[in-house]
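Take a look at this single chain, the form predicted alone, given in structure tokens.
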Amino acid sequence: MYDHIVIGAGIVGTMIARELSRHEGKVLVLEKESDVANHQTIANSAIIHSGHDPKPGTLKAKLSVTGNRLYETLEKELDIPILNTGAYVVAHDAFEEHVLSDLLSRARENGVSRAEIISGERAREIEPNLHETITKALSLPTTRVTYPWEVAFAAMENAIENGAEIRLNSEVTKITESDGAYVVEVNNRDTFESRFIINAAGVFSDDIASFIETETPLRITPRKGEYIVLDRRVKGWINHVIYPVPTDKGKGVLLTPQIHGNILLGPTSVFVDDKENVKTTQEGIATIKKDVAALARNIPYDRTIRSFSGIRATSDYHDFYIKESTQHPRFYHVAGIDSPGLTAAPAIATYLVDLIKDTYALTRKTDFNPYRKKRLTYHKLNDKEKKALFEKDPRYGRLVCKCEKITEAEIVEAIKGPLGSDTIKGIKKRARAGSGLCQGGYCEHEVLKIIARETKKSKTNVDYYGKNTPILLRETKVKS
């Protein structure tokens, strides 16, 4: 019997698991995918928004501003990367300048600090590649950028270190009540019992709700956003997050510097019927290029290394829905968490746990450890530190991913860490092997061999990412 089952291991579910692990009780996270942060969390703009955009008085506004501030603590406790970029929302004419004034008022009402409107000339002094037609900009200095799945990994690893458990490839297929507990069926086979259920299933949260509710409290309509990724050699072309004025479709197509020097162009915003539809399209790429042309000059498309798309959990509730079921005590829905969900995630977790504590007793642990062990990046160490590590483990001397300068030892750590992975893309997410200019063209086969060796699997049984996705089907060169 578990005390808490959290359904979903995206940024929200993992933050909730960490917050629950501060208290006595058994915590289990169930995730239908093969990895943490594999759906909505892996494919977004990576922005810790200032909180300037949500409608004042909404839960989204409150938790966005609070979440932005909480990342300062998380950076220290979880050793997560934070890039303090600041942001500009840019206007091109009198109408858009009026929108900036409204956004400034909204930002101040929401409690966003240091927001101000500056001239287009001043913005271009700081960002020379901004388009010459920009007349004014709303400056939002508290805007930051992080690495979304690294934050989710860090939160889940810390939760595990504090006693939580996780089961991947575990799709919830049924939920029933029995003798004051909830019985959760996984993969139409295994069952787990728990006193509390936290539905943090992202775009699938309404599907999870339908297992237990007579009427689901909200409906999720997935919204797809496509992106273009520029190689890290463009670092410095733009240093701020650049927004257009928002529309009813959202914040618009952005320019977003990334932690490792890349720049994202996007996202688009298109409603889709399929919650798994993450295909990129020619139309999407064309829309990105058309929209960013009004934001900046000299866009280095020759440095494009890939494109991707993600899904957002837009709901008909038009705010974050964080409530206990009206029919089923101790069953909580955390749903409709679209942008700025990454920003709000740590605040969502504390808000939810406070809701639980307001009604049900939770005992805080005396030995909770909020700190995750720091991760080293070998190529960033000084020569003395590198020499010491190499002498301890010669695998640090073998460079596997030349683009990102990732060593064999770092790949082994990504396989065997507390939230390790045995898939090609799982290692890419953890160690960045394959994230550079060649996108794995030179190192992917080496990563595959290391995974096979460390896990004692056949090379043909190493998956690319999900279950049963091998990239090698059979040996073609064998001795007769």
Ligand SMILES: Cc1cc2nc3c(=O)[nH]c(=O)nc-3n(C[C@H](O)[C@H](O)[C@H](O)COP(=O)(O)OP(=O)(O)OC[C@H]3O[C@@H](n4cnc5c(N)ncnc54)[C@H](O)[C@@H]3O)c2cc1C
The other form holds:
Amino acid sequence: MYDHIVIGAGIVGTMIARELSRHEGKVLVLEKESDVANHQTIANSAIIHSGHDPKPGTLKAKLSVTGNRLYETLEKELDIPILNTGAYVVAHDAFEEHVLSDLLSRARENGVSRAEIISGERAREIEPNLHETITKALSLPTTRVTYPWEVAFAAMENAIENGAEIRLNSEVTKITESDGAYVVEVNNRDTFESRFIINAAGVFSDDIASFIETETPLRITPRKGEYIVLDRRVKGWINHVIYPVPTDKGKGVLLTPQIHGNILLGPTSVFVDDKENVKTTQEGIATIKKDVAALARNIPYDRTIRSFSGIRATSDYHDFYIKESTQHPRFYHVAGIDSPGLTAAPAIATYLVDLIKDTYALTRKTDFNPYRKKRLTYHKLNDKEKKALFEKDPRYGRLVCKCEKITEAEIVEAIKGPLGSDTIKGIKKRARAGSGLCQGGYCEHEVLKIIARETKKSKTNVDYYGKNTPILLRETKVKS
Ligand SMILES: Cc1cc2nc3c(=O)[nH]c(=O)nc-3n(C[C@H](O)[C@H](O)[C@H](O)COP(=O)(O)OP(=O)(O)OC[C@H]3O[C@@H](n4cnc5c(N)ncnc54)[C@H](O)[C@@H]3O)c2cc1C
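Next up, the form predicted together with this ligand, please; the one we just looked at was the form predicted alone.
Complete assembly follows, chain above in first position.
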């Protein structure tokens, strides 16, 4: 019997698991995918927003401003990368300047510090590639950028260090209540019992709610956002996050510098029927190019390396829905967590745990360890450190991913480390092998061979991502 089952291992579920692991009690995270951070958490702009945009008084406004601040603590505790970019929301005419003034008032009301409006000339002095038609900019210095799935790994690894458990490839298919406990059925087969249930299933949170509620408290309509990714050799072309003025469709199509030097152009905003439809489209790419044309000049499209899309959990509740079920005690919905959910996630976790504590007793552990050490990046070490490591393990001397300079030893660590993975994309998420200019063209088959060797699987059984997704079907040459 568990004390808490958390459904979903996105940024919200993993942060909640970490927060719960500060307290006595057994915590289990159930995730339907083969890896942590596979849905919204892998496909977003990676911005820790300042909190300037949500309507004052909403939970979104409160938790995004608090979440932004909590990332300062998390940077030290979880050893996660943070880029203090700052942001400009840019205006092109009198109407948009008026929107900027409203946004500044909203930012101040929400408690965002150091927000101010500057002239277009001043913004261009700092960001020379901003478009010459920009007349004013709202400067938001507390905006930052992170590496979302690394944050989710870090939170989950730290939760595991503090006693939590996770089961991947475990889709919750049914939930029933029996003798003061909940019985959670997984993959139509296994069952787990728990006193508390936390529904953190992202775009599927309304489906999970419908397993238990006679009337689902909210409906999620999936909203797709597409992106173009520029290679990290464009680093420095833009250093701030650049937003257009927001519209009723949201924060708009942005320019966002990323942790490793890449720049994202996007996201679009289109309602779709399918919660898992992450195909990119010609229309999406055209919309991005049209919209960012007004933000900057000399856009280096010749450095495009890929496109991708993510699905937002947009709800008809129009705010984060974080509440205990009215009919089922100890069953909490953490639903409708669309943007700025990445920003708010650490604050969502503390808000939820405080909510539980308000009604039920939770005892804080005396031996909780908040610290987690990240995997090392060999090419960032100095020569002396590199030599010492190479002498201990010569696999640091074999470069596998040439674009991102990732060695064989780092790939083995990504396979065997805490929360390790045995899929090609899982290794890409952990070690960045395949994230560079060639997008795995050179190293993917090398990564596959290393996974096969380390996990003692045949090469045709190594999955790309998820169960039964091999990229090699059979041997084509007869070995002598
Ligand atoms: C295009 C786009 C851009 C965005 N940009 C930003 C941004 O820059 N900054 C920001 O703050 N926010 C941004 N967001 C929002 C942010 O990404 C999300 O709010 C956040 O990732 C939500 O995390 P989550 O854990 O709730 O959801 P998810 O990451 O979707 O996790 C939910 C998990 O639940 C699992 N699950 C679902 N059903 C089941 C089941 N039956 N059994 C077991 N597991 C299940 C899923 O597999 C998934 O892993 C953006 C979102 C999108 C889509």
